[in-house]
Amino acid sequence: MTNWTAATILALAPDSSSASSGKGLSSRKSWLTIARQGDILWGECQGSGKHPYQTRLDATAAEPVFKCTCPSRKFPCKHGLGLFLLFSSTPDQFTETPPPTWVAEWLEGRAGRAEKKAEKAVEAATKPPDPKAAEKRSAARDKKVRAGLEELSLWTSDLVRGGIAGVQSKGYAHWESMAARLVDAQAPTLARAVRGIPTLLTRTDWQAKLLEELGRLHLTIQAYGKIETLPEAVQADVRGAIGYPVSTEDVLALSGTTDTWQVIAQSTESLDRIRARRTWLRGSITQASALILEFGVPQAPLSAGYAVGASVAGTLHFYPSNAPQRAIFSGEAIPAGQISTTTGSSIAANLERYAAALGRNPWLERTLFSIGDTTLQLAGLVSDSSGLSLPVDSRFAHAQLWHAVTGGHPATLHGEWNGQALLPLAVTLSDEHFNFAHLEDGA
Amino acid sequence: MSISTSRISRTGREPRVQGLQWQTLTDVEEIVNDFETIIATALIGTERQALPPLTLEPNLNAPSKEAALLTAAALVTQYRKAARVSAVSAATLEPSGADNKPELPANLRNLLERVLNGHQELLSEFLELTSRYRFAHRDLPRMLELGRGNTSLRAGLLNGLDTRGRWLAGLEKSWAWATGSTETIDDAVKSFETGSKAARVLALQAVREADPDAARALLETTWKQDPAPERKEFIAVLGTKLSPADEPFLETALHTDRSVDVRDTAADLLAQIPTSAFNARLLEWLRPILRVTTPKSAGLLGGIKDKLGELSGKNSSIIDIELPEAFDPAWAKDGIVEKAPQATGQKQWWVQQMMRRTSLEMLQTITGLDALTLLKNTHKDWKDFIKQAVQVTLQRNPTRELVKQLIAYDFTLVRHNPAALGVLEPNTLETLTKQRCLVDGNSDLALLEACRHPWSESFWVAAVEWVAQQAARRRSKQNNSSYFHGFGAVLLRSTPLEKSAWLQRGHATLPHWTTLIQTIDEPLPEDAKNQWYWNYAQQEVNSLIKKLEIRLELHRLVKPPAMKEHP
């Protein structure tokens, strides 16, 4: 618990204005009661309302836990955040009591909560598994995607057997049918895949990505036509990229890696109609790099999650891969301090390794780039100390900051690759790791 | 499936641009080529040509034209991404020099965090009693960016800029106010000579801010190319720093020009310097057209009275217009027009256009009469004349004795006129305020408004209350559907630090605002008239004392630690 810093607080904020608003509330002033016992934490703030805001506070673990009456739909409110940076610079201020009905209640409830869940798991382990369904199940499916599969194929050899110079003439519904008999073929990644076709062709570079598409789609085709044949983790990608789910308690089962993860950077993304957030972990001792993965709807809040900058220790379990990147921690990630500093390596190092990965999975969209002595130029370029450089994101929109927190300085950068550009998304300065993705509004 | 990258020579090539989109990242020849090849064939179409040969690819084996197709497709393309190297960078930006002040303490950070948010009022205040430390850096780019669009900053920022934030400004056009170069010069000339008519005017304006002689110059370089329009706008630029080294291009101005409006701004802006040779004609001019008489009052007693009068400070001249009988030709060389407009007498409106231009000081050189005989005096048809010029001689030049006069005279001369209530004495300042505006069903805060001066205590105490009673009649039903906004800045101007805390939370002598405090809370019936106006009293009375709650805080950090009170 004392190990959150005002820093690693804010960069649980959902935009830069609640962080603002949160630490406008970080003074005695702005609370009418505050409280704790051990690590739970509560007050009372006079909001526009008649009633003040009750907020409550749980430290315990890695993700710190929010509740608050406010109307807010934004996770963790300011009154959340307001009260954690009040404790984190003046622990003092709040006396040690038992927590009054409003906190305890919060409190039952969430461990009621927690243990109808442990019982449903436990339920659920120990329900006499039915080998022959599942068997059923799963040949039902592999029937259905080789059928969606035959069709894709079809269709792509025809585009390109008449020439692709009339497609950006073709209606949406040319698309949309085949990505609609993929979802039916229940392969819901190609039918994205199909369903991102008409905003390609309004590129000026359209030709080239619409035939790395079709390039990409025809690789998985071919793959799943062999299945059989190929290395279980191969396989493992194969199905990925058809869109077959992976269940947690499958991963869970497999070893697990224990380590103490650096928090290294963080990016939320809007696909359609959904929310995706990326956080990228680095092993202290193992040096392995794990991308954690979190879903949620527009709007709605996605959990506290990890604050960028502070390390956790725990296991992790891998998805099974070719080349495993994504993960989740089985039980909880205790917190383990701040991360005092980073290491990067070459730019041309971190090629060669996005090479390698990509060549054991050719369909890995992204990876973590952590380039050491690294400035940003004036012209969208990064370079490192040997003095090549990638293009930087074209979403980038913190250089301004970068070049004011690093001074022109070479630094630690982390950020996403994806073949093309880099996207930054923290830089480890001498004393600080600083986070540019939680600047970022809503997203 | 793996994808062997070794086959593919890695080497560093300068960035070429292809057909293709590689950004600046090389690429290696054979993919650019084969790719290229791919892309080729699929615009035709398999069914008329088939894939040729691939460098990389020589024998792929394919059921079909089409799967060829799209399996070379697949293969280059994670060639591409695989083997992509990077561009060796030239340009390599000088990175910045060492700070000299130490940073923002945490506290004082938080606390211009809530200024900047919605207390920008106390932004000055802040920056000024913060000058030892500098920003984080972090916060350079948006205090960069506070003194784009607020020039009555800048000088206060800079001092928290220190050697980063300036370095920052020079990465960043739009800061270059903050780089203390004359780059923004350089580039407003050059924009002057090649931009558009408004990004001209601007260019200009910004020089003659920094320069006026080197705007002047600049401006007679394309003097005798630019059409009418943009004459007119870049002769009237020069009334920014006007000075008498104006002058000689303001006659040729006024005497060859060929546009009417030109000449008229170059009148204008000649009658503004003082010493002008137009100003001297002008004088001449009017010398016979206004005369000045005393009349006198028939008999013995009429005579005693007179003298009474004069004894008495009373001045009964009259100032009487003389309208000439011909139109002088050196007239018009001055910008007079000899022809009336419709409904105005000729030889009134010949007078007209020369009075239009007079000063006050120039009216008493002319009559010997002092500001007050003459709006007292002077006939109807012409007391405008002397009331504009009176007003301007009160934006340029007000003295304290003509201000004094001219609230005793005509209050409404100078009600709206801070800069000229700004020259009177605090106490005067005071007692005015309070007899004029401090009455109860007035709600006018112009005249305190002016009181930029330190208040005395018995001053404020009764501003205070004056705004607390004017506040609370906004909750009651019956009076005042206005709205009564602006007295918090005041206020917060006005309040000295330790009167903070009786605004605050009230204080024995402000009974009025004592009461309002304690229930600035209470909301309305819903179905209220009045309930806008309310809502507008309350917040800024809840604002201000935030206000107050942050300034007090501010001065309390900063204070020298031997200084504080309860350690």
Given for the second form:
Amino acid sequence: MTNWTAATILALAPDSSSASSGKGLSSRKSWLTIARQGDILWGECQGSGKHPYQTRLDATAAEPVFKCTCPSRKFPCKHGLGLFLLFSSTPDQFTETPPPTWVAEWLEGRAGRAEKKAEKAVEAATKPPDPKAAEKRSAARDKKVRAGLEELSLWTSDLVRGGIAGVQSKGYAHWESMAARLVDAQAPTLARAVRGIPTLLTRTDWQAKLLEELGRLHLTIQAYGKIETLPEAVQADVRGAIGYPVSTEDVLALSGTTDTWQVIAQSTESLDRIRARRTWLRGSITQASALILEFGVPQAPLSAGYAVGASVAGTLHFYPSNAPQRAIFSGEAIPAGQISTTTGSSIAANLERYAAALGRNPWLERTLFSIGDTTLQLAGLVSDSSGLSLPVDSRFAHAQLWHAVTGGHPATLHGEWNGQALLPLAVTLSDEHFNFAHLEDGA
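Having looked at the form predicted together with its partner chain, could you now put up the form predicted alone?
Lone chain follows.
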């Protein structure tokens, strides 16, 4: 069983009310009976009805499975959460015993469904691919995307034609209706961009930011309209800007880059109920930068990930792009000790590399900067030994810790550059590597 804690169990709750009610049922007195067989748990809880609610839980997998006879439509219900919390705090109170009939029948039904699902998966895997069906699905999506982009083109044109002076007065529905249309058109990344416009309008420089975003949307529309004429790598970037998925199998089928990869920095952010973790790597031999992007939800938390300041040996396969950055490992990455040295280059050199990458992929959202001999200024700037400076992202809240770690001495800074500001993630001083971003995750 995964080492579940009260915090990780409560993260499974569908809402705060269920979490609170679950905690209220996490004592032994709330249950008429409780028992277990391995990682299969069950219990009977007396509710308002004549018969007690029968709650069962399978915690053998990374994502627990719940079942309860209560009328709640929430999943998991408060009884499932309460039973799981009780077990996590006092497992010795659960007697090891064969399951009763109502638990055994549930397990048999799940096993039967799992067997049928496995049979279908094997059948699908062994069934030769149907190129005509795949071509038909691709054509259907292309038709939806083009229709959505045509609407987006009219929408952005009307916005500009009417002047942007009154844009801030437009209600949420104005942006959400277009975003919803793009979701229907299977263009989720463009939908996310449209939903982000109201946030841009709260900035002091909102006019410039709005025009920049509208220009990027226009570029995407024009590029997709001529996608057949573009190089294959550029086509991949255009599809990525729209939201086309790329399967892991397709990425692993591409040639890989084998190296000892230094784990430079890591950051985690929450997007609604989804957590996104970005891990930045650099090849010791190739000096190539790579981004490992992972997502987690309450029912499937993020894995332990890679330790910042360490090195791992393995082969990375980069996602198709005209400026490759995101990558995945083929197989397990083997720990290779701590980073021996992590150097950076000047701000000018980093900006030059960024400009070249942006020229190859105009939709590049962020990239890794490693700047040597960096100092943090009180004015919210980072400067290098040449005197050049970059603005620090307003989300960075560890200036005092920076000065405490470095003692005011120049250090090598690693951070994410989005074209406007730098978000410091880690700093290297001599052979000591310190990661700021873990503090955002409550560590």
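If you superpose the two forms and keep the largest set of C-alpha atoms that fall within 1.5 Å, you have the rigid core. Residue numbers count along the first chain shown, from 1. The structure presented is a predicted model; accordingly, all values stated were derived computationally and were not measured.
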*Superpose the two forms on their rigid core, then report whether the C-alpha of Gly24 is displaced by 2 angstroms or more between these two forms.*
yes
_Core-superposed C-alpha of Tyr53 shifting 2 Å or more between these two forms_ = yes
*Does the distance between the two CA positions of Leu10 reach 2 Å or more between these two forms, the core being superposed?*
yes
